[in-house]
Structure formats: structure tokens, C-alpha cells
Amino acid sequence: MTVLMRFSGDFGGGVVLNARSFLTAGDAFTQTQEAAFFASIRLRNGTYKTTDHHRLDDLNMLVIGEWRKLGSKPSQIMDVGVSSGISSLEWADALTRAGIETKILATDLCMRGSLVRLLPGYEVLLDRDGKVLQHIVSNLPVRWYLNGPRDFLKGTGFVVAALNALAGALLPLANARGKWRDVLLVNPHARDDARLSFAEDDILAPNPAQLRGRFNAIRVSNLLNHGYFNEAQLRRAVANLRDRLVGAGSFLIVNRTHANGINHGTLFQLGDAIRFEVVARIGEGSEIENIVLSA
């Protein structure tokens, strides 16, 4: 238990949410606890479900101001890589205040998980492929991944390795019993808002038919950057996103929030030649601006 308690330090002190308590607590947790919970969920592609309230407020105001100038009121919006969905909810609120009534499809690579009880006092959160995203031992969340040799120096690496092996042995039996609970990994206020819907999405995969030519505007924040993808992957993602827009006059927003909290993004619009043009920038603009303009 002493070694397990060290894991609570990974998530910032205070009461640490795990996937079960997130499912059952409603909205009875603080913004700090919520952010720590999502930051503890590392997906299998190496990204984290990080989140923070009001981090895109200035970007929202920039975009809404430009849409007012252009007389644009997008009715179908896609928000890509939304993590907890709180930024999507805040965008919906800002749009409503500006008199823009819209529906937002909020997507992420992993929006849903399955909570499976393996032993008394031991549960796991699984992704859609049945891979462990979090161990829960006596209410303590334990990550599935290792942070290098230092984990073994602290003793935590042995716990992670042992739990991964135990889950691998027990999951086939649990799957045979078919007893698990679905968990929508979304802020409860966002989950219950009628303006929002949620779906899992891989922007590098071929576009599903129901997404093609559907949206007046698409926003991608903290996803399309050189830290996550190589240039070929970024070009493929941009091409996929362009294919999801309705055509000339529609918008693409690409933003990255730096560690200091400053947003750097670009608002693009598709011209008559179905090529992207820059409408406005926040901060230094998107780091992949050249890729979008040459798409």
C-alpha cells in the first residue's frame, strides 16, 4: 500500500478521482480534480486527455469576432480532440451569447471506456480495443505505463508491471462473464448539454461517410502539431478535415496552447478554389499553417 500511495502524488494531491468515482460522482468534484483525472488518462497512442477550463476563451472571441465581420453563423461545427469536452461546452456557450445557434459534434480518439471488475477491490478502465487505461486498486488510480527506469528505483514500476500482467491474465475471464460498465469520459455538464454530441474519431483514418461534407466549421486544438505527428500524417489529417467541410466559405481552426497558457492558432477559410486562406491569427498563428495552406 505504501508504494501504491505514491501514485496519488502523480495527480496533484487532494482527493484523486479514478474512473469509477468519476462515473458516480456526478459533478461533485473540483476543476482541479477533474483536470488531474483526465491528465492521468494516457491513451495507447501516447497522448493524454488533458483538459483545463477557459483555456480557449480568447480563441473563441477571436473566431466569433471574425464570423461577425463576415456575417457567418455556422450551424454545424466539429470540435476535434476535445478531451473532457469542457472546451466544447464553453465554445457552445460563447456562440449562444453571440447569437449563433449551432450543433457541435465533439470528438476524440477515446471518448468511451469500459469499467471492469476483476477482483474484489480491483477494477480496470479499458479503451475500445480492450487495453487498460487505468488500474483502480482500493480506490487508488494506478497508471498502466512506465516512466522509465526511475519507476523501478521508486518501486512503482514493479507495481505497474505486476498489475498489467494480472489484468492480462484476468481479462479473458471477465470478458467471458460480460460484466462491465460503459464510461463516457466527458465532463458531466458537457455530457448533458443538448447542443453537444460525442463520437470517437481518428483523423488519420479514412473519413466515415457520415462526416464527409457535413460541417461549416471544424476546430482542432492541441492535436495537430509536430510533437504528435510527422509531416505526412499532418497532411493526411488536414486533407481529411477539408473533406469534412461543406466547401467554399467554411472554416478550419487550428490552435495549440503552449505550456505558459498562451494560444497560438489560425482561423482558415476555404476559398472558391477549395484552398485554405488565412482569415486571422492568435498569438504566432498555427505551427502547421504552411501545411494547411499548401493542402
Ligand SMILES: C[S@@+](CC[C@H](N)C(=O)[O-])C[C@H]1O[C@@H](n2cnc3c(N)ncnc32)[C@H](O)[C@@H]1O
Contents of the next structure:
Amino acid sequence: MTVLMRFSGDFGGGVVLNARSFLTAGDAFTQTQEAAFFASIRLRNGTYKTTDHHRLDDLNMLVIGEWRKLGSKPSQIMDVGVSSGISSLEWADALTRAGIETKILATDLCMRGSLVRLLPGYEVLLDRDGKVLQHIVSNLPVRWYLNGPRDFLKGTGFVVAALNALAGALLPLANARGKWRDVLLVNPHARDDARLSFAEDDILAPNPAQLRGRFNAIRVSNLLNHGYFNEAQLRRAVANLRDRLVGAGSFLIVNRTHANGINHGTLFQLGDAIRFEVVARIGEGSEIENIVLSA
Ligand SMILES: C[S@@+](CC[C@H](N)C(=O)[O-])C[C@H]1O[C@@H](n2cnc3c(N)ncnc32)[C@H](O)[C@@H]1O
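Since the structure above is the form predicted on its own, I would like to see how the form predicted together with the named molecule looks, so please show that one next.
Full assembly next; the chain just shown is listed first.
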């Protein structure tokens, strides 16, 4: 058991959630189990779905405090790269408590996957391109990615590589059988909240027409950072975000939570010249502030 759990990445104690148990458990799992499940999912673009409850509480307070001072009540908000959506739900709760009635469109590159049974006791979670996001072997989640040469020293790399090869061989047969189950990778309470709606969206792709010029405020947390994207990609994403705002007076929030749980983010506002200006910072501010200010 201990050896197999090494394949699944870090987890937070108790039964380890996999994509199937996340689908079937309703809301019968702990916050720790949920956080461990999302942290174990790495997308093919190298980003992780890591998120957690109460991760952005202090950021929410900062933003709401600044909006109070400015007399702003954004009614159309977008939250980009939301993973489980739990921080969007907590933001909606904080805004409601502050008397700000709003609708939040919560988006993510990968919001749903497909669960496919390849053999008795062996399933895979696939992204929309049919790539494996998680192997499930006898209820244990096993990652698809290798953690460098040390993986092979520990032996785990051989198992991950073997499962990747096995899935590659069996998936064409499963495709022919066509027995897939959709998994919405969203917290059930967030999914059912009327203030939130959800959509898949790639912040690096050309903006869909229906998202342009629509939002009074956009937040992007734990996505636009130098660890995930190069400067050209970050500039493209910021240009897309600006194009989705309604114009002068609207807000952009960019944040990164460091490994110690401390948030470093910046609240920007679009000025009359449609250039971003800094309104407030949390921690040391956003690491891509210079990119946003020169957009
Ligand atoms: C680390 S999580 C951040 C979750 C949440 N915002 C938070 O701060 O806890 C990053 C999320 O961004 C999503 N993502 C990755 N690339 C993306 C892209 N190009 N466009 C939109 N979302 C993306 C991932 O699927 C993942 O759910």
C-alpha cells in the first residue's frame, strides 16, 4: 500500500480520492482529501490543479476593502483557472457578506474529464484530447507524469511508464467500445451555487467573442506565473484578460500563493488610457506586475 501510494503523489491522509471516487462520493469527502485529489492532477501543459479551501481568504478581504473605499460593486466577475471552484464559491460568499451582489463566471482549461475502464480494476481519467490525467489501479490514483530520474531510482518511474504504455495500447480498443463516463472536476457545492457558472476556457487562446468587454473584475490566481509560462505567454494572457474587461474603472487581480501559504498579489484597475494601474498589493505583490503594467 505504502509503495503504491508513492505513485499518486502527495495526499492528505485518510482514503485517497481518485477520479472515480470523486465522481461517486457526492460531497462525502474531507477538505484535505479534496485538496490532495486536485493537487495530484497535472495537466498536459505542465500546470497543476492544486487548490484548497480558504486559500484566498486574505486576498478576498483586501479586494473587498479596496472596492469599499472606491465605492465599487462589480456585478460581472470572471475567475480564471479555478480548478475545483472552491475559491470562487468562497469569494462569492465573501462578496455577498459585504453586500456585493455579483455573478461569477468560473473558468478552467480542464473542467471535465472522461473516465474509461480499460481492464477489470484499471481505469483512466482522460482530458478532452484523450490524454491520460490519472491512472486508477484498484482504487489507487497513479500519476501519468515522471518526476525526473529519481523516479526510476525509487522504482516508481517504471510503474508510471508501464501504465502509460498499457493505456496507450488499450485506449484504441476502449474508444471502439465507447463506454465513457463524464467527470466534472468541480466541487459539488460550487457546482450547485446559483451565483456561479462554469465554462472551459484557455486563457492563452484567442478570446471567444462572448467573453470580450464583459467583466467588471477578473481574478487569476495561481496560474499566471513564471514557473508555468514564459514571458510571451504571460503577455498574451494579460492582453486577453484586458480585452475581457468592460473598460476604464474595471479591475484585474493577479495572485500567487507560495508554498508556505502566503499570498502575493496585486489589485490593478484600468485607467482612462486603458492602461493598468496598481490599486493595492498583498504580500510582495504579483510577480508579473511589470508585465501587467506595460500591457
Ligand atoms: C494551480 S490551479 C489554481 C486554482 C485556483 N485559482 C487557486 O488559486 O487555488 C491552476 C488552474 O489553472 C488551470 N489552467 C491551466 N492552464 C490554463 C489555461 N491556459 N487557461 C485557463 N486555465 C488554465 C488548471 O487547470 C488549474 O485548474
